[in-house]
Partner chain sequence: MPKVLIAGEVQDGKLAGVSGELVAAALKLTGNPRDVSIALACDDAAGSAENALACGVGSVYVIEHPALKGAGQGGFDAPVTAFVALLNAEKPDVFLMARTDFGYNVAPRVAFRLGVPVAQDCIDLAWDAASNAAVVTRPVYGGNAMAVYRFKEQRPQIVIVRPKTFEPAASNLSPVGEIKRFGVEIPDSHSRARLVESVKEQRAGVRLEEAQVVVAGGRGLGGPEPFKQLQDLASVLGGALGASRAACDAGWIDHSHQIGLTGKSIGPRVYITVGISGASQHMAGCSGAKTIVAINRDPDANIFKEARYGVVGDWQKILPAFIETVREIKRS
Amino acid sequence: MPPRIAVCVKQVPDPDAPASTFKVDESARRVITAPGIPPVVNGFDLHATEAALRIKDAHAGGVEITVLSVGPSFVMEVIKKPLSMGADNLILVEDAALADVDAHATVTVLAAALKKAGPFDLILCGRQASDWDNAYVPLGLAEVLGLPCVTLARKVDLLKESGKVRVERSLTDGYQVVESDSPAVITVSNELGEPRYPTLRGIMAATRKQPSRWKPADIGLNAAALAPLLSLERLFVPERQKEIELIRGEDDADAGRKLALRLREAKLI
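Now that the sequence is in front of us, could you give the structure of that chain alone in the form predicted on its own?
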């Protein structure tokens, strides 16, 4: 049986959208979707997809790649991008009740979906999501599933002989080589390199594929399992104020001396 890899992805607001389009409904504590700007698949999750595809390219016997995502609603042209890159299957756990879940509930849903769709030899995630930047879900997922977790991967290999996973972890001054038993949860960073572009053939194939759509009840979860453990007290766009003080002098040297004195008075030097 060929190895099976699961890739967890998230649909997020486009981080490259103009800052002026970013709005927050403070009373509802929710980000307002910018009109006319579609969401995207989280960038780090595309790196995780690329890592899975490179493993598939290296295994002559084939590798099955299943992409999973959790959310209240999906834009098909967006969430199917991993399929157009070369993934085999797409599973969407989709329900309006998933609109305001916290990271713990996301972990609960993903873990239940992985158990139903599995078993998997490897679970890949992006290092973090570009909307909240918590980087909690992969770690929580490994904890709930009782699996080893290796973070910040810049290269991932599934060793054919031993069945172990070899990972090069990115460090500030180099990299670290780690081997882990399989299955394991691996978080992939952008040091892996740019994800491949979908080909026309891949786009056409993704158009024909229909995702499996599950509700929380389909994976044995009720409303109590989705109850948040984290309470969001306030969500707002911080206001920034700028003050400018002009330091003048008889000439440049005099202005420089006065600037130094003013900075010292402000205890900045």
Second form
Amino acid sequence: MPPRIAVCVKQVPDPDAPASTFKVDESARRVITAPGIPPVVNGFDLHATEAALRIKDAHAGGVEITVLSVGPSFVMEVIKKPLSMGADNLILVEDAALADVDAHATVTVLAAALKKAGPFDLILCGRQASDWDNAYVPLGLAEVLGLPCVTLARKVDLLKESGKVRVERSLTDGYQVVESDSPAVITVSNELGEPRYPTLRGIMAATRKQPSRWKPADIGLNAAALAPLLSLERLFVPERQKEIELIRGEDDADAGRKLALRLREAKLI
Amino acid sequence: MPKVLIAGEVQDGKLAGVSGELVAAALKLTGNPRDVSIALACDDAAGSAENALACGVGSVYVIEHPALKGAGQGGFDAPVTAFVALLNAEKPDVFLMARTDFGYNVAPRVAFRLGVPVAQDCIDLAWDAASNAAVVTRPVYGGNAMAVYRFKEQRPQIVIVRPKTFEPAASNLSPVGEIKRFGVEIPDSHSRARLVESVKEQRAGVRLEEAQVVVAGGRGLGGPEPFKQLQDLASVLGGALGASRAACDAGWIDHSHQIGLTGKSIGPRVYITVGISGASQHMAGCSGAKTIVAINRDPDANIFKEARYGVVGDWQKILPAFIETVREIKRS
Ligand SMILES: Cc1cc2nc3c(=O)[nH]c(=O)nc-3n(C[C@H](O)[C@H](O)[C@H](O)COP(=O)(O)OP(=O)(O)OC[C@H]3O[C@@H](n4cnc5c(N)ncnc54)[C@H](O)[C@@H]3O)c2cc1C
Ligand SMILES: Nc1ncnc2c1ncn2[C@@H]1O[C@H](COP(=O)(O)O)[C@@H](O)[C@H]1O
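Show the form predicted in complex with its partner chain, please, the one above being the form predicted on its own.
Every component of the complex follows; first up is the chain already shown.
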């Protein structure tokens, strides 16, 4: 059987939307979806998809890539992006009850879905989701599934002979090469390089593919399994405007000179 | 008052600066340093254990094990196993780690293994005596929003603290506590991921995280060459060179220069940005900077909402004159 890779992707609000469109409903403690700005697949999850596709490109015998996502509701053109990049299947666990779940609940749901859809040789995730910036879910998945976890990959290879996974981890001050048994959970970072653009053929193929849709009950979960562990007491947009002193000059060069003199005067340089 | 356990980090045989920041954070939770302890999980704690004691804490737990070699980068099971054993034995109320390669890889796994929650990347924390629980503040949505969380009755309450948020506590006190050795068994089955090679990039000059002056460039620089000018400026000022993720992703400069939510956290006296728009995810890495200076041609760029001094204009014209004047100032 060819190797099977799972990629976990999350649909998130577009982090590149202008800051002025970012609004919070403080009483509901929720982020208000900016009108007219569609959500996106979390950036690092596209890097994870790209890592899976590179493994597929390197394996003459083929690799099957299954994308899984958990959420309250999906925008089909958005969540199908990994399919249009070249992934094979899409599984959506979609339910209104999944709207305000925390990372622990997400792990519970994803772990159950991975078990039902598995077995997998490799589980790839993004390093963190750009909404709550948690960076917990992959680490939690590894714990719950009892698998090794290697984070911050900039290169992932599935070794043909040994079946092991070789990962280059991008660290704050250098890098590490790690070899892990498979299956393993790997998180992928942007140092991997740009995810590929979907081709027209890929987009056509993705349009025809129907995702499998599961409810929490289909994977043996009830509402109690989804309760958050921490209580969110407040959610607010911080006040940011600081007092700025703009330095002007006769022209740009003059302004540059004056900036240096001003910083000197303020004893900053 | 809560009992607080800190996961210390060891760097070049010494207690890392970030651990002193965690001591300061712990002292916000409990006024009594004797209620604070530091755990060192590594293959050799000689030196760092004495450093930890000199922070005035009640105890320093030393967990030495060959399997903990290289654990500082947080890639493996061994430190998770070590901390879980210590937490089960000592039962502190709060367990603190820093949002470093180590903390952000290890703390969530400890939490999931113990079945307790964890609060990531906190910039403030307090102990609420009434509910006997920690209340923490953390930026979310890349820093566009702040979230305040309250823990429930779970123990330990695991908090990951953003580096450069707290001024490090004093680290030259006469020791009052004691060093306690803690033995752990780390089964072989936990080494399913093995380190093959570890490459530390040694860069000449000041470390970005410790620099008092940082000069950084972004996508607005348009290519790799201008970073040489910024490097010159940084050298003249005795500082370090940084960059935005966009500049690193473009391949203009190595990712080890990246400042931000998923890069380095800096806390310089002066942070000079050139051609950086000031996206919240970038600003997340420099909230510790005392004074921000911005050069950007877009008057509406977010960086001007964060900066103390700014010039609106083209860096290609501003920067040479700026650098020249800085040189003159330094010569005089
Ligand atoms: C989950 C997540 C994590 C992230 N982590 C980080 C992180 O750690 N660090 C980080 O930096 N980013 C991070 N980002 C990316 C961040 O959101 C921004 O995309 C990025 O910081 C933009 O970089 P920039 O300011 O260089 O580029 P841009 O936003 O494109 O800004 C370029 C600026 O240059 C100015 N400019 C152009 N030409 C000139 C000129 N001739 N003279 C003067 N000014 C000029 C423009 O006016 C503009 O303001 C993250 C994003 C996500 C979603
Ligand atoms: N709801 C979700 N559905 C699928 N994958 C997810 C979900 N939430 C998180 N993940 C995966 O876990 C990674 C880290 O997310 P987080 O822990 O939320 O920061 C993401 O990059 C995804 O790969």
